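Take a look at this single chain, the form predicted on its own, given in structure tokens.
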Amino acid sequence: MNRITTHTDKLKVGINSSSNTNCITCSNTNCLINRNTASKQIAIFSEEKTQIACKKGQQFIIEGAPVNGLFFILKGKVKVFRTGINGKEQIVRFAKDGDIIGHRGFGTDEYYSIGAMALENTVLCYFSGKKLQNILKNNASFAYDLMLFYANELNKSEAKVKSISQMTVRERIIDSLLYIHTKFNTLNGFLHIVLTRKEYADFAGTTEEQVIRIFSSLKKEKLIHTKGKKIGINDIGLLKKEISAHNFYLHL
């Protein structure tokens, strides 16, 4: 497996700041520092970036390393992962383009609490710590958003854990499939994702014999369809029925 780390001063791999993408005119909107860049502070800021290239299955945050900076999704799909009891992968999250990576540790822990690893070819924005906590001190607006950000990435976990502690497998199968629907969408009638089972298992906290029963059940029952790896969903409605009450947008 290919790995980079998070020294800024070892991130040779993959660098191509000669082509950065103009923060400006980024497609991404909802990322933060495009939210910004009407500020000529952030507009100076956004300049400072490292843009990275990772391929498919590269890690570039290593669990346990120091934490230099943020990470921002250009384009591309990454996992978010932490090792739990027994070297056993536990997907927190998965994000795409516009999202940030390692923002749990910036500024709180010296070390990184989770991985981070390329599901596809990824290109990524990189600011350093230090610039970043000087641009926070001196831009309100911009601290006052990321602020935001921080308070629903919050309430988002703590209605994830409050739900998976009272969901069954399945339904914790089915939340992670509308997860996954609503976070990346469909292409060609499939979820525009390619996760093995093990993925699937990872992520809703089960095993992958459990997914791989349960996808069967969902198939027999036209609920879903699957070819290989890839999974389309047949009646959003229905699967959104059954878990309710838990309420799977909160995590969203």
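Basically, rigid core = biggest C-alpha set you can superpose within 1.5 Å across the two forms. Numbering follows the first chain given and starts at 1. The structure displayed is predicted, hence computed values, not measured ones. First, how it differs from the form predicted together with the DNA.
Put the two forms on the same core and the Cα of Ser141 is off by 2 Å or more between these two forms.
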Given for the second form:
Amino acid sequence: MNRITTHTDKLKVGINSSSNTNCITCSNTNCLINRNTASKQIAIFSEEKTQIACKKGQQFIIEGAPVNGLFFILKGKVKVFRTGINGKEQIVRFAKDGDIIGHRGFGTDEYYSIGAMALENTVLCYFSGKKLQNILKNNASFAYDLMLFYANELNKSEAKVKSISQMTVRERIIDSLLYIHTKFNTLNGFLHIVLTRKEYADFAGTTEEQVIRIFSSLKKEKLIHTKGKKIGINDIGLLKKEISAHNFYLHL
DNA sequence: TCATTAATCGCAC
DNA sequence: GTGCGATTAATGA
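Mind sharing the form predicted together with the DNA? What's above is the form predicted on its own.
Up next: the whole complex, starting with the chain shown before.
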């Protein structure tokens, strides 16, 4: 597709790649580490990390596995989910370049309560808890940014609870579409991420059938258009209008 | 192309 | 609004 994708494919060398991207020259401006380039300690990040290449569909965090570090996404898209009692998946959030995965259990001796899977070929930067703790203790600016990130995540997670418990299925699906749109943007008129109907359902807290039904009525109302798995939003303003009546400001 | 997987729809509850 | 099963469309080897 584009030059960047090709670059990622070259990095597809399996677990524990030795060719680490240097944090100083890294072009991922969405990354917390990158935003702290001012610090001289930035060089340490490059030395302490392990780069991991994940193929599409590969799960790199298993629910119940012991927590021992933190993942940063260098390039790619990931879904973070939790499995319910009857095997139902609840997608907790999506993540893209620069986002952090596995932070909930960081700094504890606990086990992951979530799973994470690559939605496309993804390159991760992995820091073991011990190494990262050393960096955090010596870099106040980075620690502060990480704290802001945690606060923001908590806020979003609280908004999500409200969304699932108080909105109708249609509203939750529209809300999810808007979230995907703000997070991943569009490409050629379609949302720049490919999700199955089931994944939309798992994120909106409903079933695959409901998603299909809502999508087809939204299509009839000319609010969205689809081509295979790809979804395009025709008028973001109109969609926002539908949920703004409830004064829910989600996914900020 | 053919086999596999996903999307869709109808229908019962 | 949910869940099952049959049909149809899309994907990818």
